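The chain that follows stands alone, in the form predicted alone, written as structure tokens.
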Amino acid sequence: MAETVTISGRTSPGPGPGLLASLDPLLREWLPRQRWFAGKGRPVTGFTLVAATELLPLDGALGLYHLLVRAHQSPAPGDCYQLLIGVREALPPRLAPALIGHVEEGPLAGHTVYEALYDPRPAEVLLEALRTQARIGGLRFERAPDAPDIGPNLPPRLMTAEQSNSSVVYGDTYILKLLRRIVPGTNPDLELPLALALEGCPRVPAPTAWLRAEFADEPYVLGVLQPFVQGAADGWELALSELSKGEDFGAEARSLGRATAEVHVALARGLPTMTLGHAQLDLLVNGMTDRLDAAAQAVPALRPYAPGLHSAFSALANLAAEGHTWTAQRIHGDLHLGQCLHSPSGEWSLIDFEGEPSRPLAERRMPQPPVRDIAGMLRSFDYAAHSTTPAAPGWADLCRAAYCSGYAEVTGVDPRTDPVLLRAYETDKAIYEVLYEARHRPDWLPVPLSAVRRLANPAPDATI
């Protein structure tokens, strides 16, 4: 049975400034090692406290602080991170992987601090606050009006798979995603699933509850609680498993295409759309061209293909100049196999609507052509095919065809019938991948480079 927890609710001022000063040397070492830390490769030069909220008072065996901390790194402005800091006199062995360090001075002197999400009791505090719709300092724990009550006795466990945020599963009933890199404003990871729930779209788990904050008159979305899809397989792992067995993935890809289309249709129905004409396409093409030029400057292996890749963008600009227009709408923004769950019943769900965290929030919330999501998924099939030895490009081709056919079954429009737009977006994605792999995973660089060769010199009758 879950232990009863009491929430304190004091917010800085109080221990905040002194607390951060005492944690500073420990966080400088610990924070850059976290998977979700965005500033790798640049030393942290200091911290600014945005907010500190005491969730459990340090008057017993355990204390808990919720912090929003800005990490400063030269030359760029620092990012703001959400931290859950547990405090104990000493860590039991089961919490050794969560260790941040031992505090030498300040209000926590003599104590050990650690990543609290590894510990069931602090994780229970968060669920209890959501269940009771607590207000704790500047933190607001809210629940969807039509959501069922969140029951007790849901043991938490931290998901340890590498990801850009942190997730806690409660009793195989709910999953709480806590955003780590925090920016003020309306976050699409809550905004879009709420809109899809209103449209009755079953392909995205409807938010049950969420955590917001308002500090210095700026709103933040900090976390979202959604139903946990029990027994579901991650799309990436499922694809690799089928590949390893030599199994066809066509039926799954077709079903995933239908699911993607259902989400796009619901988003277009529930949120504003817009028409992209010549002026808007010029801006879009210029952005793609600038990203290509910057990537070619940074990755010499890309340079021989730059002229052919430029032609993908100039072909789109030429169509716009001739008067062609396209519809833009809200989309997923970072769609790939790892953002999809395949349930035991065979249904697909789409998750993680945050978009690419490295892009500004305003850009992530802009309407865009749905083909951007489609291009991301096509690139994901290609990555899966190249994860085997030898590579299986024919497998990726079958998946591409099945996925696009499934998409057309719902929308009536096959993405391959607009090859210029599809090539431009797939080219833009492959260029991003080349830059990413060159910087972070050089062994994977041949994967996007093989796509670059194809996209720079498409066959005359190719449908990309």
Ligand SMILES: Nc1ncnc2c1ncn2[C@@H]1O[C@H](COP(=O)(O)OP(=O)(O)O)[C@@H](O)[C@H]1O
The other form holds:
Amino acid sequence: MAETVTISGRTSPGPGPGLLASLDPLLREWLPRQRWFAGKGRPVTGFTLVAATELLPLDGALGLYHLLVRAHQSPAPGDCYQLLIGVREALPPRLAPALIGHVEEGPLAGHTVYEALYDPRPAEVLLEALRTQARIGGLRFERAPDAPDIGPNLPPRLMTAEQSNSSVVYGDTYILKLLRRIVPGTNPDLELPLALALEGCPRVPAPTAWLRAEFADEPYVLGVLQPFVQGAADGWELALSELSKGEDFGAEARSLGRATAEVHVALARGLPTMTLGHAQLDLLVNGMTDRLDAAAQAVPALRPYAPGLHSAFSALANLAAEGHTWTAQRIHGDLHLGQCLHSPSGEWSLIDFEGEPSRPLAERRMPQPPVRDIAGMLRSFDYAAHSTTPAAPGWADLCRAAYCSGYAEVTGVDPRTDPVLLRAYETDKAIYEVLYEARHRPDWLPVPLSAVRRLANPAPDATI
Ligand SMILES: Nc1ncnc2c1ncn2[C@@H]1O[C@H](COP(=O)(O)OP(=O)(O)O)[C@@H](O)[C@H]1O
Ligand SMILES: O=P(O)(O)O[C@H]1O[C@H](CO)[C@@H](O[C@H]2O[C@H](CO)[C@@H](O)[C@H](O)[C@H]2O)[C@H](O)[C@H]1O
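Please give the corresponding structure for the form predicted together with the ligand, as opposed to the form predicted alone shown earlier.
Now the complete complex, all chains and molecules, led by this one.
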């Protein structure tokens, strides 16, 4: 970096309360438009400041504030979001897409505020803070003890991919993911990659540094810096590209099955496991049933299949009632092709261990049957095959079989040998997808619905 970054830290009170009052009308308009805003479709009626930290004072050309802000929505109290707000007298044209608005009143009156991650300078401030393990107000920038030094001259660029969070890539060397919707507690997006690094599992980029915070006695994980896998394609892009060329994806699917298994084996070694018996399975099946009922309520197209889908869950409950048990362990929790990176040398890496962000943190951190991840990936092959015209179900069948075989090569257990559990998890995922697509991408609804038809009426000799 060309010059030294001077960081001054102050937490609220300071500019905090007045700052939020002056930002309020601008945030009401700007926040709901952000891809990562989780409360779409419900009006934001106000904001509460959870924490404000000044990273650069406004006495220079650029002010920089780190905010945790609760957006008031129904159901109360609404979600808490991490914001990095840049403040300048005027915004240079290159930062026009980052504009939040012009402040009329309060401590920032007459200034322009904007999404600071678009601006290289604030992004450099974050990396510098991680490099120097800064403590600023309640923010703790920390580094893995055995990580190599974070070098200088790593120009930042904000990723423009559709994301649930926001990521900045530094010189194709590191990627910093800043979590947007923040909940207190241990976040699996840091917890699991750290555990995997301790186990020596190379399938997940090991965290180099991270940003944590403590506000009002509550711990938060706010961001994670990892090595950037250079030149990688994600599994979804790769699968679609092979499909469009009429190529099969069996070899890649098999090695992805091996990679998934390696991650599962390492997680089972490093973190607690448990046995699920009748009582735990009842809870699990009740959750699946409730999700089906809620989805059928919201999406009429699902209703004709509800009885058949319920049978997938009751079959599992029956097995448990007969005394069958399952092993549960920590898993990825939201595995699909888009969460897998394929490096130019052909190695797979798994990313994004946050789990399904809409589920409570405690639930995401519970040990679960590893088949849940496998079901997620099987759904993904099906998605890819149904996103082309005409659909290519045979292509998906081949991938699904190859993936399970690859998994079995490492663990010795082929997921297809537990078809009742697999069908229940695949059904649960397809129902989730129906709701997701109905809300976010109605054009895609036929994709999970075609799986719903199959899962509601499985062929008598079907394996997966
Ligand atoms: N270590 C990495 N190396 C290269 N690209 C990465 C890495 N981690 C994430 N990415 C890219 O960033 C995107 C978003 O990352 P992800 O962790 O899935 O964020 P989100 O939780 O916001 O969806 C991924 O789809 C991938 O393209
Ligand atoms: O990427 P996120 O973790 O935010 O996951 C959400 O969006 C995904 C789509 O981007 C969605 O995934 C579904 O579509 C994918 C193809 O676009 C497919 O590969 C997945 O198998 C399918 O579930 C995911 O469900 C949703 O949570």
